[in-house]
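The data below hold one chain only, encoded as structure tokens and taken in the form predicted on its own.
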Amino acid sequence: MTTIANESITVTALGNGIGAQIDGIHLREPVPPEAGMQIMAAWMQHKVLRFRGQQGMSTQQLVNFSKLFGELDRAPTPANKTGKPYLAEFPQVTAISNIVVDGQPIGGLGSYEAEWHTDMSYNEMTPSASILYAIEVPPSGGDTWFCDMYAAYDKLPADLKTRIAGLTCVHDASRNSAGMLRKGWKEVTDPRETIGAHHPLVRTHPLTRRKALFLGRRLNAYIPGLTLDDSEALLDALWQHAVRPEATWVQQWKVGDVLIWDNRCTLHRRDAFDASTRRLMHRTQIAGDRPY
């Protein structure tokens, strides 16, 4: 574990390359230019910070801290019944939670395991980061872990590195993380009839200039040019040689975490949890670009 203090915050790596705690700062005040362009660094530098201690910050907080990373996106339409948005009242946040009230839920992806994969690329425009607000968390479970996609690429052997380089991926739009269909989309059963945004299979990051996997998720993912055999056994290549137990990191949550995770170079997934229990999170995220 490495630490690196300055006069404001203090910074300490986490994981095997990856996340990093945040100390010494306070998201519910305006965060100084000093201490942003330190954050900003660390965040390019460990793609992954967390900031703990952070309970009572106001959703007009998160949104506030929020810009601190650019320019915020709508939150995603909701994967439920009626379609409308958890939080009408803030467009940009969204609620990640398994609380019903009155019969409905008041936030999305319940209490079920949240596969692999990187936040709404099925769009074409992708989002550079995605925060997460801890406001209520279960005694157990829900933990959230994160890959480096850097790290895969750079260990790939050098012919999956030239086998790959220029192709593509289809990423599917039909389903959300925990594997719901969205509302008012078709069962998908041939990944070569998948709808979504196509993708490079490597990008660069347009900051650091470093290449990364690109993989969105596996569900439904398509190689077009490539038989359907071909491109679900390359797949299924990347995918088992990116997510290795050594490349990841978990979260283990507690009440007042703020995480943020850059989209371009990192992949996650969520534990499952007990239903009977309360677990409830606020996201906003940063608006990005198309991946290239």
Contents of the next structure:
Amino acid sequence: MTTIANESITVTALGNGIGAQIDGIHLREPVPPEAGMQIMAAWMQHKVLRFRGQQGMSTQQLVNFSKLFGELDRAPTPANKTGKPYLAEFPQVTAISNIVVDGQPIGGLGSYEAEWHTDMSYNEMTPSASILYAIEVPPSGGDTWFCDMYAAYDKLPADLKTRIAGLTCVHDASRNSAGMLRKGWKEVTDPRETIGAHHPLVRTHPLTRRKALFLGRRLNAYIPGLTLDDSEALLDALWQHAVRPEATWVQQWKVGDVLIWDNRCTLHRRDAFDASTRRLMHRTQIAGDRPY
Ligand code: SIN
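Could the form predicted in complex with ligand SIN be given as well, to go with the form predicted on its own?
Below: every chain and molecule of the assembly, starting with the one above.
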């Protein structure tokens, strides 16, 4: 593990090329420009950053910190019966939670497992980053895993690299990251009919200029121009290669953790947890661009 100390903050690598912890900064206060530049540089290098001990941060302070990374997206419309935002006063913040108050969930995703995915890759314009702030965490489970998609591309066998050059993939919009069918969407029975954005299988990060494998999510994915069998076989090979355990890092949450990940060069997934325990996260999302 490397620790780099700067004047104000320290950056400690946590995983094998993915994940780092930033210490020495309170996110409740405005981040000084110098520290902001150090954080950006660390983020570009480590792809996922963790800030521990940030308990007591208000929702407005979370919004202020999030703006360091770019313009915020509006929170998605919740897939619950009411369709009302979880945080009515903060249109850019949503809640991820299994907690139910007066019969109404106070956040999305429940206590289910969320499979490997990149946030909202089924849209034409995909978010550059997501930020989660842990307010309540269960005693066990609910860990969040991250996978390095630069490494997935760099280490791809040469024949696979050649095969996927110039190919696109359809990213299914019909299901959420816990695999649930969204309201008003039809079950996909043939991936050739999947509805969602078409993105290149290899994207270039707009800031680092590095190439990353861009898979989005496996369910109902399809590579246009290939037979269904060939598309399935190629996607299976790419996924098997990408999510090798040695390319992943796991976040075990503590109350007060703030995590930011780069959706342009990582995948993430979440473990299920005991539904009788409580987990509450507030989440912001940074607007991005059309992958190229
Ligand atoms: C997500 O998949 O965006 C949620 C991650 C989490 O709840 O830890």
